[in-house]
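One chain follows as structure tokens, the form predicted alone.
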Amino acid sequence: MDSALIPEGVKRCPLPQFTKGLAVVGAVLLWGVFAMLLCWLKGLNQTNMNDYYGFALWIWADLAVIALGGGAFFTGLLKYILGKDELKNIINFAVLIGFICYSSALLILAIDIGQPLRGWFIFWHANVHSMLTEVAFCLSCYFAVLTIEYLPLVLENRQLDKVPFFHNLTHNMHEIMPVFAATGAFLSCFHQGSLGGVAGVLYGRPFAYREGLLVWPWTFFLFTWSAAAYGPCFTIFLTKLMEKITTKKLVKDNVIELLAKISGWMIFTYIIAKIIDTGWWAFRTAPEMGFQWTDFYNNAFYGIWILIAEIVVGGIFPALILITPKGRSSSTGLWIAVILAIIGVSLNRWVMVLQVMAVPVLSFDQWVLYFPSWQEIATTILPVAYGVILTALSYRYLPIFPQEKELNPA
């Protein structure tokens, strides 16, 4: 029965071996579910969040997976709107990654609000003056878009595709997919930006506060830009990781190189904008608020090294590798670049969530550091385990990689 569900013309590992692998990851998943239930049943006292850290590990993870999932909307934009047809061979996997990242983000938020049964208050009693309201609306709507984009892939399962209704529905959905791609890009630009805007408008937190254009601080634009720039690197990283695990070639090199090249130039331009923004904040915004920029880096944990790591190691280095033909065509160079890029954007989100809270802003304040409880760690690992399981099932039973059969003849 299992072999009848596997895409035609490709090989998969024996079902017992596959099941054992899922069982191991499933145990991690159950650990996370147990911690999640503790948070829901006993409350947020299961965490190490306090009056200093109202936002902590969960919100960092939320912002990080949303940024890394940005490869879905940007790859869709490139393929369906800008006509980069080569990306049709990786768009399915990009959509799957986006679906996992955004569903994980919503799950994290459901844990973080403490009373998930009141989650609907966000929509029914919306605070129209809050950027987080716009984030909630756009996140939910874009997840719906990703679900619609992922559905045709599910219906292309070998057995489901035999049903005429499903076959015709899939064909028709593919025909109008550019509409969903454009909608997804629109929604993503706004919620990515608003996540950055939340930090940028915090006048009482000078480390995060930024000037900007009308009501939008510069962080609004930088968050959108960085998601579009770094998201494809996460897609490339997971594609290459899948090839290592399966010992198969899944996507042709020209597809990876095109996505890497575009991502490289996006990171390059983003880092220039980030350096300008940081310089303006350091030498104008912070002094006007009575601070020197070094005041925000005089802690051993949040030292100047973290700024260098974000901009140079996680920004300039991967950008230079990816915009260079020799760099991105090298397997080692590509691995280094995408890993550094993932670390760079994740570090940026960490800084904008945790360092913002850690920096003292009153004369009698001091640096207060934070370490998450095991419940926070477990519930943060929970989406990772869920993502591994869904990726494994999708790869086994759905035509995720259109070029797999061609590249791996039986």
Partner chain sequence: MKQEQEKPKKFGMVIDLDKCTGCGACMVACMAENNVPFKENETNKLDSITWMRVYKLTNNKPFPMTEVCYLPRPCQHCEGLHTGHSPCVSVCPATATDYDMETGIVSQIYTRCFGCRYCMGACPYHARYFNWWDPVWPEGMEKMLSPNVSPRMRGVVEKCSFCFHRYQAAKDKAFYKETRAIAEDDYQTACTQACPAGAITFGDLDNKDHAVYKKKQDPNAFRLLERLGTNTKVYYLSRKEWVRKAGDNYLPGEGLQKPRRIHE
Given for the second form:
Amino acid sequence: MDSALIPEGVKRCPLPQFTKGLAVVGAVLLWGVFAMLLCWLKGLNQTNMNDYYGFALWIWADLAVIALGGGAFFTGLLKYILGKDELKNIINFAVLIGFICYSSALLILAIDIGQPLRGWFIFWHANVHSMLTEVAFCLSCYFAVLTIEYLPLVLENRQLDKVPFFHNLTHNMHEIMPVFAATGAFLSCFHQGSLGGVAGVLYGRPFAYREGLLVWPWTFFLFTWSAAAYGPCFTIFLTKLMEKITTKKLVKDNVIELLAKISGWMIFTYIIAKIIDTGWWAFRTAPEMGFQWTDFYNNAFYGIWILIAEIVVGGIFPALILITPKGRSSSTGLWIAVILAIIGVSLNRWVMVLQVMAVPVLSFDQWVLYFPSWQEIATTILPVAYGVILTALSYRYLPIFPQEKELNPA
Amino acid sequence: MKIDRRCFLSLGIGAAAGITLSPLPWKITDDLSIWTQNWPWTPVPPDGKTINKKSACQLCPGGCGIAVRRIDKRVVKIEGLKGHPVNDGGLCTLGLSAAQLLYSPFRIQAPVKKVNGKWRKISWDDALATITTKMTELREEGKAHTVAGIIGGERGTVSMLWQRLFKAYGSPNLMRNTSMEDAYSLVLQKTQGNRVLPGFDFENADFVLSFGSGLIDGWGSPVRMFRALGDMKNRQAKFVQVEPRLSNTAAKADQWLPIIPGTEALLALGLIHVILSESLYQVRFVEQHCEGFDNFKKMVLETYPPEQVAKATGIKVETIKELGREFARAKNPLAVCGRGQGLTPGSFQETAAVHVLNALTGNLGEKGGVLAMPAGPEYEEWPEVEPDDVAAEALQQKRLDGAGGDEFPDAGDLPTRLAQVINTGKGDGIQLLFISGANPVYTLPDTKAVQKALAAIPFKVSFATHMDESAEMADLILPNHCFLERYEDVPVAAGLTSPIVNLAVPVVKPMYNTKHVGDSIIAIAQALGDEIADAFSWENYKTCLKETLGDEKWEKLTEEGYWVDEEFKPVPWKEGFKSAATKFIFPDPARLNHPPVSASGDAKQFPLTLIACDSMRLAGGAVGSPPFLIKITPDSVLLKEDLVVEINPATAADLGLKEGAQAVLATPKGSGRVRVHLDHGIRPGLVAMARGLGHGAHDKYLAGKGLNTNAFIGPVDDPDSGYDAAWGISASLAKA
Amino acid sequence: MKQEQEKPKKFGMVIDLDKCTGCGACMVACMAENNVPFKENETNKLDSITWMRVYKLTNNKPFPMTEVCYLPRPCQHCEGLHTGHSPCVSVCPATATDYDMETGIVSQIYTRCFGCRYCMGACPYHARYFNWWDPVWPEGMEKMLSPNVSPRMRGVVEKCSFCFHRYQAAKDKAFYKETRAIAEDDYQTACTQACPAGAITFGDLDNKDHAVYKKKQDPNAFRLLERLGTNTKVYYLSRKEWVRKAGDNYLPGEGLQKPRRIHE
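Right, and the form predicted in complex with its partner chain of this protein, after the form predicted alone?
Up next: the whole complex, starting with the chain shown before.
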């Protein structure tokens, strides 16, 4: 029925089956939309956030998706600026994931603020000293860049491409794409960094506070670095997942392995930096503020294990697997590595949001535990459902994977 | 023109671009943000002219002056009156939130009558006529004495009007709420010869020993006590608190002695033992101004050696000896009693022992000591009531509560005995009950029995301002003005050292169809006619008040808000006492030489002891806590709807209870579900429960939250006086 | 009209914890003065708006060595280590909270705040509160709202302002009277006035004639979390060492000490 829209030379499942699948995810999406409307109409009392947890699940989700979406800028940087041309076979998908991640982040932010209708005050009454202002500006600009990067892909749809104007537009946009890639990389470096700075500048919160370079705390650089390092793992993970779901090979192994190798070395170097940072903070910064580093982990719930999970399990392990040729070329090895990496970076963002809130600073204050309400969970799953739908539609109607035709001859 | 897809697409894109570039979206965005700043459901308080009005707080006997900030006709804020001798600008939590009582949705807005269990509005004429008809009938049937009253205000013209009405009509059964002041007055009468009130000169004391008195938990005049204790810190005066629990008062003390509850009298006698045996007392006082010293000394030396006292009280022998010496050697020592806020009178034994402690150190009538205070400044005398024959005969009847009778000849009022008397069917049943300025259903101990007793009274009339528990049980309500809407004199005692009267004035016009209770009394009396009407010749309450105060006081009061008797001078002990022998008479040893009042209940079934505790964050008396107070109630007292009781972690471990666990608290009087809070600041084996929760009536901020201590603790008649001497009750606590 | 340039002020408090009884009058006075709303159930203290909050501290010793101290905590109006660099002001993305150079007061502009709550995360004192709910007054009780302080709408952050509207009123008064300076008595916060124990003193910390100037130099004076460099304007006094020590965090073996300035 919709065969005219499907890219040439590839096979897609029948439309009714596709629609059924969409309907299931669509139901989840509607559940999320319902929760979102509740939050907008009734206010944030719908959440389990409170005055101790001003930032919670949503801000974590924001930081996590932006880190995971970091694959887009870093792959773009590698391909367009550093000339890793093989990556052209995965860049479309990386851009799509980036687009989904960043649009989701913006949506979650729009739910998270208490006065969404005044959200634009962040631009209008901007406080240039605030890390969040930097985040807002760079995030919006980079989202615009991602849209521009995603647009030619949409226009490459078989029917749209027939329109001469669109065809030419696409062609020309491809020509100037390096400019956008460079812009994107520049903006990303800043907003990933400022997201790290959000926690790092909090000198009232010794768990988060980091010394740094000029106005930027060390977390600024660590966040950028980790996004570049871990983002590609998410791209690889989703590519592999797409291959599992479609039961087709979509990207050649050499492409994946190249990206995996780069990611591995990035994680490796990042985790060394992270260990140095942790050590400096634990044995110099925190003691000056009157804290032993163990004070931050003495809650009954997960204690010190979260630090071990983040650095060893989610950092050293995936790095070691990915930098060894044998590790990254084995299917199991790659799967384990990317999944651990995703967990690792998500844990890092979790810690830098939730644990910052949980650790008592006043000596007579208490650890407070938090569990999100269903509205928070639903609105956090909402972008996932939206991402699945957009990925499914893009995969079905757009030439996302240039190597698909070659790898799956009719 | 045929619209094809391309055309449609370009039109669409064009339109979108056009709208984006137009000012429209920007204007809408801007308007929306402005709208969020002026949400119509977020109130905008209207501005107006600001006026500050002086008045008097009447929410507790403390006697604070208040400054009411009014904007136009709205009361916006209540603050302490600067320069007022009691509170000089400071104010307690309840006084500060009083405007919430004025504007409470639970105000009674018009006279109402209960018809088939439902309230129906009636006119004032009908309401007053219903009462006078009933009263006339009862008098005609010779049952005048079956009209009873429970009133809150202990002094002042409204209380005087009630007393006058009962005397002229012919019923002895008017009962006032009792407190530690009653126990003190009795002791003062027995030892010094006149039934006066105690004044405590904290401002000049250099050593204060408190037997469980919540000196900064609402005892006496709360704000004055805060100031006095703060001042003691400046003067480096020492303060010792004897209390089983680390209350706020104990926390502020220089020394906390966690005594076994109920044994305070023994400790006082033990300290007396130390003073007597070491001859640390004021010799001249004992030799020249006392009677009965030798007998008393003999009794104490025989029965209360520190070793024995230590065993009973849980306080070390050495501590007792040191404390006794330190107290006696202090220049201006002062010992006080009256547990918590002093809402329960307490035993004669305890009050007398503490008073003797003061006497022995020679601080009666002295700087930093205990003063004999008049009940208030002198008023213009009213003409004597001349009861007619019916009334004279009815007044010969014995009081229902037994006060002044054979069993308890010394007691003035015993409202805590009323429920028991009614429920056991003794005496002629009450036919008509007036409740004014009181909320006995909530404040009297043993709630179940009180409810049962009240249910047995055929007709109850309430003069409440708010729909409280007692008003709910009434058959007719004649709502009084809220205290911010009415004139009233507020004579202050509360342990102050000079007689003071405050004047409450209407800071706003009455909001509803209410009537001053004084006017209601006058109207009732005048309608009853004859001699009764003759006794109430005032035009209305305001003229009565003005005449009673006299021109000079009235002028000063309307201007300043308070009047202090500058002439008053305490009589030092050297100038003798009012007793027949003009001497201090030591209490009859027999009245002190017996075991203290114990907690009732079977120790096997109820192995723990429940005590009630007072705090400034909850109103524990007749007035229900307004929303601000509920808001500042800690979560270690109230969690969601659950009352939280405090126990020692050791007790909790024995019971297998963890912090926040649900449990069932039971006493011989009642049981209920609670949560537990573990705190090291309480003696093991005790369960502490905050007073002021468990209201059945009032607004949604208060009603249905927690439990009422009075539902768990019953009254215990003091064998010497009849006053309620309960300080706790046996209890059990089990995992729910 | 004399309108000479006045020296900037630094308003602050000295709270004597030995005098504070934990009664809560400061909390109520503050709520009544500043139109702070109340909900039907306020036992969840994690979403209960109390600009002034009284904490209960204990020495954590078992019965009968237990000691308790109450600590009233208004907004600390941090100055930071360079003027105006308070933890919250520096992070607010929309300039909705500001450090007033004339008075040293950290203000909050409710109509500009869009509710991101970053400032709450930045404040180690939990002095900032979010309006999770629409403020609702029972019918009739909105009459007691003061026109001097605007009620806040749902979705914005609020906090103690040192009763800034009273400062403005005092300034107006000084202007009309043509006196240059604001008298110490003319500008006092609601909590200071209400405190029945007289535990709170308020005034210009830099003005030698004000009571706070001398009190803050008491050897028993300390501030909360000085080691973080928040440089607050609320001083506390206590004769008890464990109380003074509870005001900050110390490593094992460290005694009470004046903080090193950590990030200049």
